[in-house]
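Shown here is one chain on its own, the form predicted alone, set out as structure tokens.
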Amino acid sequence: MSEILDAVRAGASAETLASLPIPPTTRAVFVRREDEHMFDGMASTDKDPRKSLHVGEVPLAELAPDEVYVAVMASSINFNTVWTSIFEPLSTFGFLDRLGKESIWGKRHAQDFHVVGSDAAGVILRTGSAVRNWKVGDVVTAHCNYVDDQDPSSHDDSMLGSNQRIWGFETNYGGLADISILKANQLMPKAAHLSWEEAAVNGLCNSTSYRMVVSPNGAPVTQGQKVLIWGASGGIGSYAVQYVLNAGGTPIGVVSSPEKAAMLRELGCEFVIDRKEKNYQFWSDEHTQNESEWRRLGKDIRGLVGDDVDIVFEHPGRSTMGASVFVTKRGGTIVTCAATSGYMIEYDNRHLWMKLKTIKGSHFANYRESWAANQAIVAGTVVPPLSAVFDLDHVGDAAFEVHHNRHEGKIGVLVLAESEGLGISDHELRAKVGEDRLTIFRRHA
């Protein structure tokens, strides 16, 4: 594995690369089947990521045709990661297991260790023999859409697919390690004016924003509309505010504190909500939603831009849905990719039916979506989100801050990078974005 890493990190040649062996087993992040009941009859904020991630030698499967394998400079934590190491609400491996009776080559999913991580950069080692569009060398992003082209339920939208992933949460060998495996249809060229750990953050949380608020898939914003962004100084919300912007929009974002209203303002929304300085009680109790706190929202809405919001960008669920859908305007959309205080949801349905609006179910991204999202990134039109870096070693300590919602925007993780701002190769389009704006999140974190 030196060998390798000193031949990536000297620009080696593809025949170089090409020519070095691959190790039988890489180095990790995974978590263990004999573990998956340890947390049984703890409180979901009781179970400890650090206790059940563990970071050692794995061994590396075969390489399917259609498939590379690649050196991971840098990775990211995203909430899935902390799903696994908390076996909850499934364990993973069950994931595993039902990929492994599909086929031979997913058989060498189905293991008693789960590699994980869906976000990665870094160098292709070797490609399979069905590989066409990428080579031995080449410096990749990735996203995590892991689908097979076999089935025609993916071929209009590969996220309707029938066995659609997400690599390295559904799926094994994921981006938390020093080799990881990714389909050819995964891959995406990385930004040249970015760090390892930069260009790693985007892949999951940028792709899923773009289709929310840019593609057709979702709900698509145009010139003029008001969006209401939850979250908005967030992994996903910080991607949505800079898609609003480019389309002309009009950004409204919902924050937990004035250093995040500062940090978000830096990032171009003018206007900003600080939900807990207003102190919305959308909830009574546990079984009753307070509709005058739903107008009062409304009212505050108004106030900022003079009008009803035209889509909102919908992830907290549980907490926040009923207001979601009573303050959007006539005929408006309500897109909705998660539910982080909850999946069973409540709202009002006089306000859904009566005022025509509509709320559309998203989940992470096609192939086409994750690619022109990602040449945002390139283009440097859109800014990653990153305010802090771990390292591999230290992966249980940034998923536990992920869980507990201690962090803003992104956390990278360095896996074979020696250390940050390595692997920017574009000196002159990082400056035209500018240093100050490409850490608008480390500034303020």
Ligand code: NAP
Contents of the next structure:
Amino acid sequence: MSEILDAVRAGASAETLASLPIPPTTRAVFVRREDEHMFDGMASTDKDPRKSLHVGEVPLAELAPDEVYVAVMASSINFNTVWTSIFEPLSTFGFLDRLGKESIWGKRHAQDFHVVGSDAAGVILRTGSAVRNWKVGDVVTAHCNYVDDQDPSSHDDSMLGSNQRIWGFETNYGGLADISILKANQLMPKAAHLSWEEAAVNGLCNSTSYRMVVSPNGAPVTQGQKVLIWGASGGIGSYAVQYVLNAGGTPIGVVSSPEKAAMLRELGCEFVIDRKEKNYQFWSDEHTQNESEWRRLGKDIRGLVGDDVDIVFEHPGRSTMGASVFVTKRGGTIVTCAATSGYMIEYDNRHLWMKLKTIKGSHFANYRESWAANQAIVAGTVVPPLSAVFDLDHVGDAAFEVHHNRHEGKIGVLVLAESEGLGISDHELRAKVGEDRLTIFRRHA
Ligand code: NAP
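Switching forms now, from the form predicted alone to the form predicted in complex with the named molecule, please provide the structure.
All chains and molecules follow, beginning with the one already shown.
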């Protein structure tokens, strides 16, 4: 591996990289099948990713014709790695076993270890025989939509594919490894003005938010619209804020501390609600919601922007959905991609049907959407909300931070990159975007 790393660092030619042998094992972050019941009976918050995420050598699988090996310079923590590490709502070994039954190539994924991670930035080391548009030595980033291109149902919008999966969550050999395996149709160019860790954090969250508030498949924002964004300084929220601003809309960002509020304002989000300070009590007990508290949120929004919101960017789920449906304008849309606080949702349907509102489900993004979202990163019109960087040996600590909502934006993970700030090749564009703008989340964290 050290030969490969030296070659990548030296910017070696494709011929040199292609001549280096691929090791039979790779250092990786994984959970173990034997551990899948280790947290049974515990409260979710007590389940500790530091106990279930291991860093060590695992065998590297053979490359399928449509795949590439990537030397991963940096990766990131997504909430799905938290879900995998606490075996909630399901153990991800079930996903791997199902994939294992699909084909001989699928069988490689059904192992007793699950290499996690759904983001990466790095360099292509090998291409499978069917790969056309990418070559050894290309500097890439990735999106995590893992699609079977021989499945007819994936040929309109690939997110509708019947066996669509998320790489590194529902597949093995994810991005938190020295060498990762990706399908060629996951690859995208790395932004030249960003470091490895800045480039690595975007794939999953940026693409998700793009589909939710830019793509016609979600609830595309138009000029003058107002959008309530829960968790606006979190992983997906911080991209949503930028897309709403870029579209000429007005984001109203919800956060839970004055520090996060200051960070959002620096990002350009003028209207911010601190939910902790407001102390909304949307639920008066486990079974009863409080319409007067929904009304209080609506009043606060009107107080800030003079109107109700056209769109709500939803993902906390059970704790906020009732309020989200209530505060959306007549004819507006609640676009949701998650349910962090619980997926058994309750809202007052009268507010939905009588005011002709729509709840729109959204999940990750297809290749076209991910590519467009990556282009915004490449052009510098969307900046990565990188707030902290961990090395691979401390990935459990990083996942713990995300699990307990002690982070902002995105946490990057150095994999083969030995320090921060490496991998930048377009200093002119970096200066144009501005160091200050690129480091908002790091400075406020
Ligand atoms: P994140 O970085 O942890 O940010 C989520 C933010 O939501 C937190 O920072 C927190 O902000 C806010 N929040 C958490 N619990 C809340 C509650 N009960 N009420 C109100 N706000 C709450 O996570 P993320 O990466 O943005 O992901 C958010 C969710 O989306 C996760 O469940 C993740 O699995 C899911 N997701 C789904 C997809 C998909 O394709 N379907 C893609 C990406 C993420 P404050 O404390 O500051 O308010």
